[in-house]
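In the block that follows, a single chain appears as structure tokens, in the form predicted on its own.
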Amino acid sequence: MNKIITAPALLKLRNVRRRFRLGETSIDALNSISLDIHAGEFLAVWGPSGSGKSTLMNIVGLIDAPTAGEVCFGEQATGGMDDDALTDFRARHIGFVFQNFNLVPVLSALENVMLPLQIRGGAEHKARELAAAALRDVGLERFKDSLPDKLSGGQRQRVAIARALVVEPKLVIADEPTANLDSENSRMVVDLMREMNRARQVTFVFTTHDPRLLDHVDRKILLRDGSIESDEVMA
């Protein structure tokens, strides 16, 4: 029997649509998506390429606004927020992990993890202390002075996870975080995200096209052609 989720909804999507125009043609990337993402969940959105996974993550991460429908983060309706308010809200509540790592090549691992704290205006010594702790949590303390090109793909993604977590977000979004990794490193990255989810009680939502990575999730949503085909809470 699948377990029942009793945690409060951290994020609510109601009848969300996202339409793109290509010349005179309109493409519906998301078709009336409604779902709740609960506090503390470890949730995977999976499906084939072109199913709308990245578009959904941009909506969930408040990067893009829906063409229609409503997105609420906790009790905060986001539809009426301007760009500055959304940028500030994301910086305080959401961490991001990308498939291409998005590390600054001229900065060390430690400096990359410090970056979001410095953007928020924190003191440098405190940012350095918190970044070092985040790198220690992902097992990379001894690589803190290494530049990204001196790290393996798996190590770079672990730096990216540390950077996402250092701001103590309520939600971490990882869009295809294993797409550029081999099977062993893919499993290690997913296991690390799961470990951080449990240790920090941070909600994780990640996308993948690889069903082999779904063994340890709390919930998996299959997206196909912009619609939710199945939404399964795991036992």
Contents of the next structure:
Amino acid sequence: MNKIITAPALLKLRNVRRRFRLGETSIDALNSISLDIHAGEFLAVWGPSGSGKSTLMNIVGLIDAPTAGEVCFGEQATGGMDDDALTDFRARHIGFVFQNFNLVPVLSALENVMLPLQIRGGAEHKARELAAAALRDVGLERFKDSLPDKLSGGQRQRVAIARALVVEPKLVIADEPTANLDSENSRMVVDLMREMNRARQVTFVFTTHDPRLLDHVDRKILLRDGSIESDEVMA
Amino acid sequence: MKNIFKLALRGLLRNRRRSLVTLLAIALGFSAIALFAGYTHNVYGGLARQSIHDEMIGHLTVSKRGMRTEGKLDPERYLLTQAEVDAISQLLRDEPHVKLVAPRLALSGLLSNGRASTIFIAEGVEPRAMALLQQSEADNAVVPKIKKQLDPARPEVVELSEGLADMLHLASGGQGAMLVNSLSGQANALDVTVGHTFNTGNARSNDKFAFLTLDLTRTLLDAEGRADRLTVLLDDVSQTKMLRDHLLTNLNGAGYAVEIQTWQELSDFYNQVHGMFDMIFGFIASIVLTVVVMSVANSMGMTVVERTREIGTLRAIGLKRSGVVRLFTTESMLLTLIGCLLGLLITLTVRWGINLANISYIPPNSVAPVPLLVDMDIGRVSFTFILMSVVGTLAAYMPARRAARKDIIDALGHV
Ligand SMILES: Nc1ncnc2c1ncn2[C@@H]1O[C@H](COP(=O)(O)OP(=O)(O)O)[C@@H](O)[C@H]1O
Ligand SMILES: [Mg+2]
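To complete the pair, please output the form predicted together with the partner chain; the form predicted on its own was given just before.
Everything in the complex follows now, all chains and molecules, and the chain you saw is the first one.
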């Protein structure tokens, strides 16, 4: 697996800290994290609840900013970017999969997948084509006109994966994508992400607290109390 | 952006009951304004006809400058001379839109039945002009109006208000005498025959007023060929103000020191009613607008809170803050537009029903019933439509901005 070592760093975190203020006290959710994520990696972050996994995902996904430290996406230092620039950057390079699927309930599966394309701006018919193709890739072509509440949890998460992938991002962030699924569907979702990662060389970073889902990953990082306890690259 | 539109429309369908309640508030508010505007429009039209035709004010009144304020003190000086009457009338008749120019002459004096006498106030007018002045195309009176008429063949016949005739026990065909101070200050008396009687519609004038032929008036006043004013009838009421300015320039340019009043300036009652209705309209409109703003803001405020997690999701996948504002203001714009359209529909339906129902009522200061009709006041209705849509859209701005400012991770964590 020398691909991981030679591939350029897609994302660099340097001494990243994140402190939450809670009234008088404050919590350090992340303590001086330094980390390189390489293009094409399939990376799992795991650890007990409260260890800082979500906080790390938010910072890696550029929807939260570190209290201290640097985050570089490729050559781009993100520290100085304003909200619009960051939002644009996310729209072009980062896909998201959420624990609660977060599909728009009044839009069909296809329309949900079209959404990021339309936010980015572009012709409707083109978006429709790409979204249909993305739904086909996750095996849900038949359900393109279904509303989310007519789909099972596993199907919803697959729609969400299609939505994340439709803009051909460099990076997909998935925070606890299987926490609301049974073990069979969890397996299926992780396998699907793995398949997409292999087929398209899209970098995936996901979190889980279920060690059983870690057997097919390239790399796993164990977080504890906001620090990296171990960082294993799998053979 | 078309997808924002779709998202907004679907958003409205999400909480149908709430959207419906807001929609109804907008629609009912809109139709309240539109119907009231339509009713007042109709009343204004009726009052205008009443002033111009029934009260024979005509559209424009030409008189010597100062006549209205000083004329009582020095009638001789402020009356138009025969030469002026002829020349100005000719000038006016040559103008487009002028249908009629009628010289008028007011007088007052005592009317006697042989045993008793009382004060009268009268108008001298040519019988033919009197008939023309009272003709109006779009009259919709419930009971046909009894027109005041004088007989060109019998200049000594006078038209008396009912109260005046009753007071002196003068019936139609009865004989009386009028005693008047002539222009030169001499007492003049002439026998008159009572023609028809009429109701002025106003208790204070109904026991004093009379109409005389212009010939009789001039004889009584010893004012051959003279007039205190010229009443001008136009073929188009909407041209009144424009023509006043135009004619005034022309007449002043031709060397006549005259002034011109529009019917509106001479009709106190019209102005009072107009002023009162405009005030009520403003009152209704501001209440309705306040209700619309509050219900839209309230409804959008709740929507924004309910959809916090969705906002977080959209922001994460690349929707800018401005996009969030656009999304929710589009939603409220659709809501108010649909609400106004629904309101328009209600307005048309109710208006149709009212106009069909043949309702009539007796307005204050009036003797005859008038039909209750509602016009389509296009001007005010479109103004309301635009204002309401704008205000309704803006009402969502504060909640939308609150939504856009939300922290993404807080929003995503919201349940
Ligand atoms: N928005 C927040 N405000 C305050 N404290 C927070 C916030 N988000 C996370 N934390 C705290 O930071 C720590 C890490 O949380 P999190 O990253 O959610 O952990 P994990 O995802 O591993 O369960 C926890 O102690 C949590 O209480
Ligand atoms: Mg978490």
